[in-house]
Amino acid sequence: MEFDGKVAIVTGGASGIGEAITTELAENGATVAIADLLEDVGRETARGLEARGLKAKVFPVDVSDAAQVESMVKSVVETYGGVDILVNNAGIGQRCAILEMAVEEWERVLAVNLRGNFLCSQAVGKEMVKQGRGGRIVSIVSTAAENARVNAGAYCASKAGILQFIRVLAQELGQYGITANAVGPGLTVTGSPLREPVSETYLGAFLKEVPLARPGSPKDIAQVVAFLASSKADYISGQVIYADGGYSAGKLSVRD
């Protein structure tokens, strides 16, 4: 199995896309640390995997809190002896016009999405360097990293920041055999308790721009993450793969 003997940390791994990533890695042999603020949901996810003979355990954490991140990574290393894969999936959305947005909302979105990515990548990166056996860092961004979206100023800014941060990370950590990449989901139906379901009107309008004419599923995203975390992606670093049904290719609804 591709990840047999590997330890993976998946932030926000209890539900939605994160749960699909947790499951995909575990099904392929990884021992998965579910690093999530939703401890009860994380335990339920872990129990479901353990019932199938897979290896997963929840490690509660708020990724925007430096002390909690340090403690979480230390606990994972003490429990499993190291860490080989980090998936930065934890994140929150936002729907508010820039002129109406409270400073607190702006700061919270960037704290979870961008600061959390930095804190987790730094803490795990140090462990990977210390271990001396390389590693994989995969961050979940969004098509919003490069395609602006009305009422999502903080979200778009945070995802664009992660994308550039990952590129720098790839440059700095390559000498240690550590790759850093990103996966950008398009519109993905997750069922996560942290995400408001999109309206049928929004869904219909969005799908007019998607060549494959359907929203993504969490498994669509998880499979790309697993590829980037695998030995098949040994020579890929500093890149983003958009798993978006072709949405980023151009404006499908604009025709001659």
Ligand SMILES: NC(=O)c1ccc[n+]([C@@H]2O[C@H](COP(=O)([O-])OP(=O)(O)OC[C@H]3O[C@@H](n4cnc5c(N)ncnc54)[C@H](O)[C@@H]3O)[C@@H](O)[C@H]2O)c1
Second form
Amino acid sequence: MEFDGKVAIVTGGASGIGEAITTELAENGATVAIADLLEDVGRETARGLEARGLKAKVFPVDVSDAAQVESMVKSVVETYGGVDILVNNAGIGQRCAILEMAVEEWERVLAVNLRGNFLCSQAVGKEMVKQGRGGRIVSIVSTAAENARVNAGAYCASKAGILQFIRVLAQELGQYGITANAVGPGLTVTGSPLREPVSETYLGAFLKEVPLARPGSPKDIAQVVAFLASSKADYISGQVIYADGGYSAGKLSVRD
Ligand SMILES: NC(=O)c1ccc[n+]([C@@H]2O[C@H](COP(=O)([O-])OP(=O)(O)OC[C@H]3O[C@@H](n4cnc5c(N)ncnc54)[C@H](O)[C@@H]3O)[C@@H](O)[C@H]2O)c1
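Follow the form predicted alone with the form predicted in complex with the ligand, if you could.
Every chain and every other molecule in the complex is listed next, the one we just looked at coming first.
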């Protein structure tokens, strides 16, 4: 299988899109470290995969905390002998107009989404360089990285920041055979109890801008991540692929 013998760290891999990524990589042979804030949920996800003969284990971490990230990566490397794939998926949303946003909200969103991406990419990148066998870094952004959305100022800024960050990562780590890419989900219905379900009004308005006329599924996103982590994407780096049903192609509602 594609990922036989490979070790992958999936941040936020316990639930939602991250759980689908964990499953996709494990089903294709990877040993997956579920690096999540929620240890219990991660343990349940790992247990479900282990029951199917797949390999996964939870490594609790808050990705915004440098010391925790360092010790999580150390512990994955000690447990499995190395790391080949990092998926930066952990992220939090927000709903607040800029003029009303508390600085604490701005800082928390940036800390988890952007600083977390930097901390994990740096810690895992160092290990990959030390190992000398290349590696793959795939970060989950959002259509919001390029399509501004009201009430999501910090979120949009964090995702746009990741996009430019992975381009620099691609430039700096290419010499070590490490690629860095991003996947941008459109509206994705995960059924995760952690996330407030989207309202019918929001869903209806959003889908009017989606040529394929349906929300994404976690598997839609996970398959693109697996592609970018696979040998089929050996020569792709510094890129973003939007898995959004065509949403970011343009404004569907603007017609002649
Ligand atoms: N669902 C969507 O419509 C959508 C659309 C575009 C982009 N995204 C992005 O996809 C990613 C996953 O989103 P989701 O919808 O599955 O969210 P989710 O809330 O269902 O899952 C996020 C996971 O990340 C974990 N997490 C949160 N903060 C963490 C932290 N500080 N440290 C470690 N783990 C942490 C959570 O425990 C959870 O398991 C996020 O980066 C999100 O911004 C989601």
